[in-house]
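Below you'll find only one chain, the form predicted on its own, shown as structure tokens.
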Amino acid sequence: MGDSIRYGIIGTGMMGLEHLLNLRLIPDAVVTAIADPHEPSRVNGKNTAGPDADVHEDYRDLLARDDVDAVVICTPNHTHVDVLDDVFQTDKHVLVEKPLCTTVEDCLRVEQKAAGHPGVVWVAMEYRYMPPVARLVHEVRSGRAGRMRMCAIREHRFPFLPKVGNWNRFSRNTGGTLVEKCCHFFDLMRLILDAEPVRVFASGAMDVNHLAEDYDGERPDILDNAYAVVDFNDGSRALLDLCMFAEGTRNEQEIAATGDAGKIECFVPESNVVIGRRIPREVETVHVPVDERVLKAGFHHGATYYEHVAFRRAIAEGGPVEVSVRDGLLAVAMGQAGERSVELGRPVSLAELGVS
């Protein structure tokens, strides 16, 4: 490999695509091949990609190839375990989107053979990379509010959008929106907190969204608000606050991590930061720029492409793998808590589903 990274695309749907305009912002990466068994996506991935691009209906001929080094994996979450099972057949560097997998236990299957892959593995949990959620980590990281104490996580949006096949209305393949959405945030309270979880007692259903739906005699099982506490090892504690029939917001994400000696907030798509400290009382707002071709190239306020650039150095110069499968693992373990939470009415330990 030379100075360029090759890519391969598994997976054109709309996330698959919106990986691919974010790649034609990074120096040097080229995309030389997609894989998608969904024509109207290989045509959107191919007019996305450009005429360099090849294109294969089956993701397997892609990874045959010598001339991709690095493979994007943008498929339902179900597959996902099996896809990996065939990119650890070969030596390429890997970033798969969230979810790592739907369940724990194919979490723990993939965090076993990732274990002897020669690449870079690497699981998108692309939130850590918006600009203002970054910023509040540095600002935690810095002590300015003291030892961390509290995480309050709002998700206040617009429902789950059409998929192919219409799989992402059922559980059973997405492992449950506190899962399919939700490891997002569980992720962020685990790196805000800097601490593990041990137990998540949540509270959630289908109330709005979906309910006239039916396909072929079976109706969505998703949920569509809940609300989720999670107790951490150190005595911390985080709090999510989900609803998605609520477009008429201002901001889509608020997040507030809350220390003994002060508070620190970002808004987000407002992109602003608040920094409060307590003695003597402070209260500072800044506002955290993204540049204009990086709102453009997506969805997640630029997360997308400071995701890329970190995965790229983490190949190009062998630097850490800031995502590791532990971690999506770990915020897989925590929604699918989450799930089981809601269907028994009390608190389920991660203990219970075999993480330690």
Ligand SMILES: NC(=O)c1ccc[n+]([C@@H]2O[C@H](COP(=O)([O-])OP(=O)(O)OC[C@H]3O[C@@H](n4cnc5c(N)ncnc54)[C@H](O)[C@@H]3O)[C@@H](O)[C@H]2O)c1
Second form
Amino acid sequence: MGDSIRYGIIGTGMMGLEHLLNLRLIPDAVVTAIADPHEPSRVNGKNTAGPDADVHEDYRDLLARDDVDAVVICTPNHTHVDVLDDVFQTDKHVLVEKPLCTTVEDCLRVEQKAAGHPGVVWVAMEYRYMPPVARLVHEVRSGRAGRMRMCAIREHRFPFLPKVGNWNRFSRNTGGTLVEKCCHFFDLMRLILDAEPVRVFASGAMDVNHLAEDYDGERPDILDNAYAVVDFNDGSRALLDLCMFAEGTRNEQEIAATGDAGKIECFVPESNVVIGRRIPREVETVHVPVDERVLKAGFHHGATYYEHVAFRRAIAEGGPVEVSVRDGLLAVAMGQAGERSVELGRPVSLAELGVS
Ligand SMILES: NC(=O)c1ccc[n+]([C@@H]2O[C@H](COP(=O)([O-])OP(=O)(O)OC[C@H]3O[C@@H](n4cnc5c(N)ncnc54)[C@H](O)[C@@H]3O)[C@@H](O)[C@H]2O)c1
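Switch over from the form predicted on its own to the form predicted together with the named molecule, please.
Let's see the whole complex now, leading with the same chain.
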């Protein structure tokens, strides 16, 4: 491998296209192959990847190629575990879309196999890489808010979009909304609080969206709103407030990280970070600009680009794997504990799920 890194994209639906658009902005990134069993996705993928990319129906043909150094897995959640199994038969680097898998059991299996893999294994947690979120984490780390005690994350947004084959309408394919969507936020809670989750107490329902949908006689079974409270092992706590019928909102994501000396907030897509101190009381608003080209290359406020820059650094320069399989596993475990808590009406510990 010279300076350039040759990528293969597995799954060229919505997120696969976003990765392709962002790889165009990464110096020395070349996409040599794409794979997708669905013809319209292959056509979209080829149109976005350009003339140099070969097209496969079966991702195993892509994995057999010598001119692919790194793969990006952008297939439906329930397929990640088997695709990863095949990637682990090769020496390729891998960026796997969130959630790592749909269950803790599958994540533990992946963790075991990933341990012996010679390539970089990185879980795509794009929200860490949104510039205002990264700035919030930086301010928290600087100690300006003191010792972290609380983290509140609100996502109020539009409903789940339609997907190829409607896979995202059923919890058996997604892991449930608290795994599928909210693994991002559970991951951010761990990052911001720098602590590990102990138990989750959640309440949620499918109250407004998807009620009239019918897929061959089957109704969707995914939450469209929830609150989840998480206790952490250092006594800190976090709250998730999810609403997916809230298009009428100024910001989709609002995060408040509060310590004993102050409070850091961030707002996306306004791209503002508010830094507040208690004594003497001071509140400062900082706008965090994002390059227009990067903003236009996806739906995640520039995050996918910055994630690829870091993934590339890990491959080419031996930089750190910033989002490990363990990080991916814990985000899924918190989501699964939340889903189970909604079902049972009581807090669910991570230990109950076999996570230590
Ligand atoms: N990080 C984020 O914010 C974010 C946002 C959206 C989606 N995602 C994740 O990206 C993944 C893909 O989601 P999407 O929104 O692109 O869904 P999608 O339905 O738009 O695309 C999925 C594609 O995978 C293809 N596919 C299915 N099985 C395959 C296989 N065995 N080999 C190759 N291709 C296969 C489908 O034909 C389809 O084209 C999911 O894991 C999802 O959770 C992440």
